[in-house]
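The chain that follows stands alone, in the form predicted alone, written as structure tokens.
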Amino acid sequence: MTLFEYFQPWEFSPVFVVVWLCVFVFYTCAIINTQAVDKIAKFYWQAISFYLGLISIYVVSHTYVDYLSQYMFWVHRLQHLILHHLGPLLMVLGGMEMMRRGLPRWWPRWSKLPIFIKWPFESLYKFLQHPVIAPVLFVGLIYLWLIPSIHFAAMLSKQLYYLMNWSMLLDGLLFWWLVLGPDWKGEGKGFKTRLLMMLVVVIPQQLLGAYLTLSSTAIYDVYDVCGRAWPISPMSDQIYGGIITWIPASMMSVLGLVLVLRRRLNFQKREANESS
């Protein structure tokens, strides 16, 4: 296969393309409309982070990589590492909230919608963003979709497969938004909570990754049923997938912990400068 063929959509998804393009256009318009000259450097690095996250999500969701993820376990784990960890984290660090500035004038404003429309969504959002629910859901979804019987069904059903990937992506965006979104500037309120959240999600991922890597038997036989895209033994496939779940995924959570500490330190420095 040529490089171009690798980046062609394997299964064209109009919903994914429309959503992806809307996010790209709204963010780009927001960057263009930003007139603050003193913040150009900041937006430059934010834009790089955001676009890298957005492009990485596209690559694992709408190219030949998506095909490989359905026929090899380790590629599937790599896909979810990007959908759930890396991509959303980069987009949040890239100032995802700026997309609001790029919305067209005809786009309905949330504040002007009737209360009976807003209330169910706002209630669900508050529930999902609770500091206890969010980390449980973040780790719980990883475990849920790796339960052998559920994983088997998801890899054989197009609807379940899409549900699995969309749920991982949306949950990743919600979790990293809660931890490192603009609502928390680094002040004391929420610091310990975010610190604890990041510590809580590391250990379960390490345990799961270690279990997959060190298991003496092949757990996911769906890849034997469908056949693997590349010649690789079932145990090697599982070990590579386990290592991805064990080390890179948990390291992403450690990175989140470092970013929380960094924001806290930056806030303390600003306070010290203002008081001096």
Contents of the next structure:
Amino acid sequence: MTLFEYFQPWEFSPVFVVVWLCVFVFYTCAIINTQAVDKIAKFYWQAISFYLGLISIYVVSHTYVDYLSQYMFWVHRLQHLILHHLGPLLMVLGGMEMMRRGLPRWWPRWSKLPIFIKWPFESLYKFLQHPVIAPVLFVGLIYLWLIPSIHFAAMLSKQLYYLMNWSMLLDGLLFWWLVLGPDWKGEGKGFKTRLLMMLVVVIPQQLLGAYLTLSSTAIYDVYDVCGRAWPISPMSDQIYGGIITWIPASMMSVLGLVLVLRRRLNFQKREANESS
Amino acid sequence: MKAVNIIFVLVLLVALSACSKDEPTRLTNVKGLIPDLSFELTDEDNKTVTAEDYLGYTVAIFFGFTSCPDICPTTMHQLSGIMKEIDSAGSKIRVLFISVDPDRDSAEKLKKYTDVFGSAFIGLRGEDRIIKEMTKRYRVTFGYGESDAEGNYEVSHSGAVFIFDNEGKARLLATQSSRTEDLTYDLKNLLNHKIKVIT
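Previous: the form predicted alone; requested now: the form predicted in complex with its partner chain:
Let us now look at the entire complex, which starts with that chain.
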């Protein structure tokens, strides 16, 4: 296989390409616009983080990795780790809110939209971003798509497969936006909630990962039904997949915890400087 | 706010119920889920054949290879036993054994292999690219392991049997864990047009 073939999408998805191109263009325009107004603005690490997130999500959704994810359980777990945990976190840390400044002039401003359009979206958003609902949804989606019968259907039907991956990506973005988005600068209000949210999502993920890793039977027969990308025993495939669900996924929460603490400390330092 | 919650839950439920429809079949009913039978391959007599050539037969397809140590022979024996019971004249069902290892599976080798199971078993082969396209249509795959010193290698492949009705429409999916009596029951019903068509 040539390098070009590795980067070719297994199933070409125009929706994904258009959305990802728009996000890329708007963010890049935002950086250029900000630089033009404020020459000393520095956001190298933010830009790196954002593009890294954007590219990693593209790679797992629209290249040879997507093919492997459909025919190898552990690659599928890796794909979801990036779609749901790492990619969205990198994008949120990269200052996704900056994108606003890159939108073209004719783009309708949210605040100017009529109430009957805004209301349903805003109430849905409020519901999804409720500090109790959001962690439940974050962990719930991981469990939901791993229920053997649902997992079977999702791997066999193209539409369900897309629904699964889009739901993971959107939920990942929403969750990390809630925890580390620009709405919280490090104030005391909301600090404990964020710490708690990071902690409560760890345990169920570890339990699930441990269950998959230590289970003595193959749980997902869809990979035997559809065939694996290369010869590997079903048990090793499941163990690798379990470990990916277990360790890196919970380490992401630790990373989230550190980032929440850091933001709080920086905020306190700034406060102390201002008062002195 | 409450109304929104209820709508959200309803949408979720509808989305989920689509995955667990109750069908009157014992095997997985794949009517409408999987594309209809369509291919152009070479058979074990080196003749070019297409899906149309098998219209009128209930067709079972299986992606395997003749050097397969376990899954392929087990599945073929299972099917062979069922056919003796429900189609002893061999006039209604065809089992197409499509090789995912065309490099090693020559037409002669395929013929020798399928003849063991009965005259209704037909080996088909094609270029690697064509087989890859065909497996993609049915959302299955195959892959090769490293060759050893004698040039032998392992092949990973699908263990599924896709069953099409006599019009070439995908109807049933049997897996390694499907029980022989369930397969017999559903195949018999399919032959007698007793399986409800759900669209």
